[in-house]
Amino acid sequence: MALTGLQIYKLLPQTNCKECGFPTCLAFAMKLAQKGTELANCPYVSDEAKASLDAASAPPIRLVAIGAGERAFEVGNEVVLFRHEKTFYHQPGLVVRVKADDPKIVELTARMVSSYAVERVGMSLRLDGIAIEDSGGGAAAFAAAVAVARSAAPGLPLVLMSTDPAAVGAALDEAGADRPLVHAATAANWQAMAELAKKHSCPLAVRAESGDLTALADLAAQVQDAGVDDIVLDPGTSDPAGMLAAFTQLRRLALKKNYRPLGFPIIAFVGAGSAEEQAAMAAEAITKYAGVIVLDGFEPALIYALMTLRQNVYTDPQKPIQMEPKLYEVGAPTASSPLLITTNFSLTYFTVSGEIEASGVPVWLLVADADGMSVLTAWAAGKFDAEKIAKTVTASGLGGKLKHHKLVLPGYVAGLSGEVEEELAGWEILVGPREAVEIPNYLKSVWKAD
C-alpha cells in the first residue's frame, strides 16, 4: 500500500535542510508520494525510515534493462496513464523475431536489424534487438542460433524465446553476459526459469494464458520471491481488443492501485498477419503501454512508420524537439544567396532544409526561437511575430555576409510582411511558398538577388 505525503513526512528527519532540492521536508515528502523524486535524494534519512519508505520510493513500474553495452535499452518506470499528463520516459524496444532453425536466416536477420537506421529530425532511429525463437531442434541447436546472431551483430540485445529450460540454459551459457530477455516463465516451468534468470542476472518474462491477470500476478510474485526482480509481463493476449484491455488494466493496476505484483513492463507480440495488421497492432502497443514489441519479420516500410510513431509519442509534449536558433548554411551560400527564415521546431527545420538541399540552391536559413513551435502555431501563440522576426535578423550575425537586404518569410505568415518591413528599415520582405515542397521551384524561378 502506498504511503501518503504526510505519512512519509513523519518518517523524514524534518530538518528542512533543502539539500534534497526542495524547500521543506514536507514538499519533498509530497513529491516522493507522487513518484516525482527518489528517497536517495534525502541525505539524512535513517535506515529504519528507509525500510518503511521502500514502497513509497520505489517506482510503480520497475525499470528493466535489456542487453548490455551501448545498445542496451531500458523499459518501464512510467508514472502516468496518458502522455499529456506529464510525459512517457522509456520508449518501447522494437525487436524482430526469427526462428532458430535456419542459421543463414538468423545471421541475415541479425545483420539487417543491427544495421538498420534512419535519420529523422536530426535523430538516428534504430531497431532495438532480435528475438530468437526456439524451433524445437534441441538445446544445442538453439544455442548455436544464438551464437550466430551474436557473431553477426555483436552487442545487439537479444530476446530468447523458449519454454524449454534446457534450451534456455544452453542459450544463456552462450549469451548470458549480454543480459538477454528470457521468454518465458509459465506455470509449468517457472521454478527452472527463475533459477536460470537468477544465475545469469537476466530479465525474465512471465506469461499467463488468455489474459488471465490474476494468474499473471501470482506467477510474477512467485518468480520475484525466487529472487528475480527484473520481470516483464506477457498477459498472453493475441488479438487487438484483448491486448488493449489487458495492457490498460495492467497499467492502471500498477499506477492507480500501486499493485506491486503487476508493476512491471509489458511485452507485446503483434502476430504473423499482413504488414497492415502488424502495423495496427504494433501502433496500438506503442501508444498503449508496451515495453517490448516483437515484430514478425523485417519490413523496412513498416518499421520506419513505427519508429516515427514511437518518436512522436515519447517526445515530451512540453518540450518539443528543437533546433538551436541561429543562422544555418544550407549548401555553400554566398553574398547573393537567398535568406529564408523559419521557426526552430525540428520537423519544420529538417523539412525546409531538406527541400532547399534538393533544390541545389545554396541558402542562408535563419532559425528563430519560437519555443519549438511550428510556423503557424508559433504565429498564433505570438512567438513568431514581426518584432521577433526583426530581432532575429538583427541579432543573427549576418553582418557583411549578404550584398542584398531581402528576407523571405514563410507563406503562412504572409500577412506579417508589412509589419516586418516597418521593423526592419531598409529591408525588402518577400513572401515564400506556404508548403516546403514548393521551395525548390521558388528558389529557381522566383528568387532574384537583384
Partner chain sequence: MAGRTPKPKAKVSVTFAPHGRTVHAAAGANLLDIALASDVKVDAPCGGQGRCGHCRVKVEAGTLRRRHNPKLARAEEHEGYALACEAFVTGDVTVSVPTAEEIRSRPRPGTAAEKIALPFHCDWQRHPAIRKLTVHMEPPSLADNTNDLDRLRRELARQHGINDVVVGVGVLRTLAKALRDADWNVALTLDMRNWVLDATVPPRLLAIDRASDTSPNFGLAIDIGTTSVVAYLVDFATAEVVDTVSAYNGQISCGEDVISRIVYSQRKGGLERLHHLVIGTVNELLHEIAGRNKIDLTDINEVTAAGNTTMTHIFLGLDPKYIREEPYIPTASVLPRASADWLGLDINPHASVYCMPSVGSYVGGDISAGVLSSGLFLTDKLTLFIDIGTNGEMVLGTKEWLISCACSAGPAFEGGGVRDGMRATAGAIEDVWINRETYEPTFRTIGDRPALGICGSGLIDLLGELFVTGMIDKSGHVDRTLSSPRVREGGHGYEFVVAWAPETGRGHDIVVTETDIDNLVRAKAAIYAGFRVLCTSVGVALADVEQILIGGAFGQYINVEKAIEIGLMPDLPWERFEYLGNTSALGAYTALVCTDMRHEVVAIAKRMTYLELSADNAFMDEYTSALFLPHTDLATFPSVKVQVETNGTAARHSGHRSRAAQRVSAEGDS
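Positions refer to the first chain, counted from 1. In this text, the rigid core denotes the largest set of C-alpha atoms whose superposition between the two forms falls within 1.5 Å. Predicted, not measured: the structure shown is a model, and the values here were computed from it. Compared with the form predicted together with the partner chain:
In a rigid-core overlay of the protein, A301 has its C-alpha displaced by under 2 Å between the two forms.
With the core held fixed, D212 shows a CA shift below 2 Å between the two forms.
Once both forms are fitted on their rigid core, the CA atom of G122 lies less than 2 Å apart between the two forms.
The form predicted alone done, now the form predicted together with the partner chain:
Partners and other molecules have been left off, which leaves just the chain.
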C-alpha cells in the first residue's frame, strides 16, 4: 500500500545530504510518495528500508507493453481509481478489429488505421493498433491475414484474436517479433497459449466468461506460473453494466487489496453496434479503467471523438485549470466596446467574465498567458508584466476589430500602466478596478470609448 511522505521519511537516513537532488530527506520522501522520483536516487538508504519501501512502491497494476518499435504502447501501472486523486497515467490503446477472412479488407483497414492521425491542441493523435480476428479459416489463413496486415502497416501493433493455438502459433511465427497481444488464453487452451506467449515473449490476454473474476484470477495465476509475465485481463463481459462492474472490481482488487493475480491492464470490446452505440461503450471503457479498447471497424467520426475523450481523461488534473490565452468576446462586442485584459487562471477568468456579463456591457476580454496564475500572483512572479501585456495585445489579432486604442488593466497592476504605455505605442492605458465586482460600475459609468 502507498506510504505517506512522512512514513517514507522515517525509513530514510535523515541526513539531508542532498545527493538525491532534493534539499532535504523529507522533500525526497514526499516526492517518492507521489512517485515522482525513485528510491535508487538515495545512496545511503539501508537494505532494510529498501526492502519495505520496494514492497510498498511496486506497481499494483503491471505495466504491459504491446507491440515493438516506435508505435508500441504501454498500458497499466495505474495507481488511482479516480483521476482527481492523482492522474491516470497510461491511456488505453485504441485498436480496430478486422476479420481475417478477406485479405483485401484486412489490407485496406490496416492501411487506414496505420495512417490515421488527427490534430488536437497541437498533438497528433493516432490509433494504436489493429486486431485481426480469426474467422475460423484455419491456421494458414490466419497467419496470411496477419502477414497482409504487417506488410500493409509495418510497425503497427497487433492483437491476434483467436482461441486456436495452432492459428496463434502460425501467426506468431509470422509476427512474433512484433510483440503482438495474443487474445486469448481461456480455461480450455491456456497451457498451449501460455507456451506460445512465452516462446515469443508476447503479452497474453486471459479471458473468463461473463465477468467471472474468480475464474479470471485462476487463469491469470496459471498463465503466470507457466512463465508469462505480461498479462492482459478480459473478464468476458459484453454489456455496459457487466463491463463496468467487472472493470471496477478489477481495479479495486488491484489497488485496494493489492491483489497480484489481477494486477494487470484490462481489454474491452465495444461490440458491433452503431457508431453511437460503440461510442457509449467506448466512453465507458475510457473513463472506467480499460487498458486496450477494441473498436469494431474503422469509423473516423467515432475514432476522433474517442481519441479526444481519451486525451481529456488522461490529462493531468493536478495542473491548475487554465483558460486558453486568447481574445474572448463577452456579449457581442463591437468596434467601440471596451478592451480588458486579465490572466488565464480559470477562476480569475470566470469571475471577470461573470461580472462583465452581469453588467450587460459587451467587452473584448484579452486573456494573457500567465501560467494559470491570478493577476496578483502572476504579477508577483513576474509573469504578468508590461512586456507580457504588450506582447499579448500585439499577438491577439485585435487588428481591425477595434476603432479605439484603449486597454484597461486590472487595478492590481495599476503601477504597470506607464511601462505598458511605453511598450505599446499609440495606446492609451486605463486602470480598471482592483476587484472584479466593481467592473460593472466601471464599465457603465467610468469607461468611455472616446
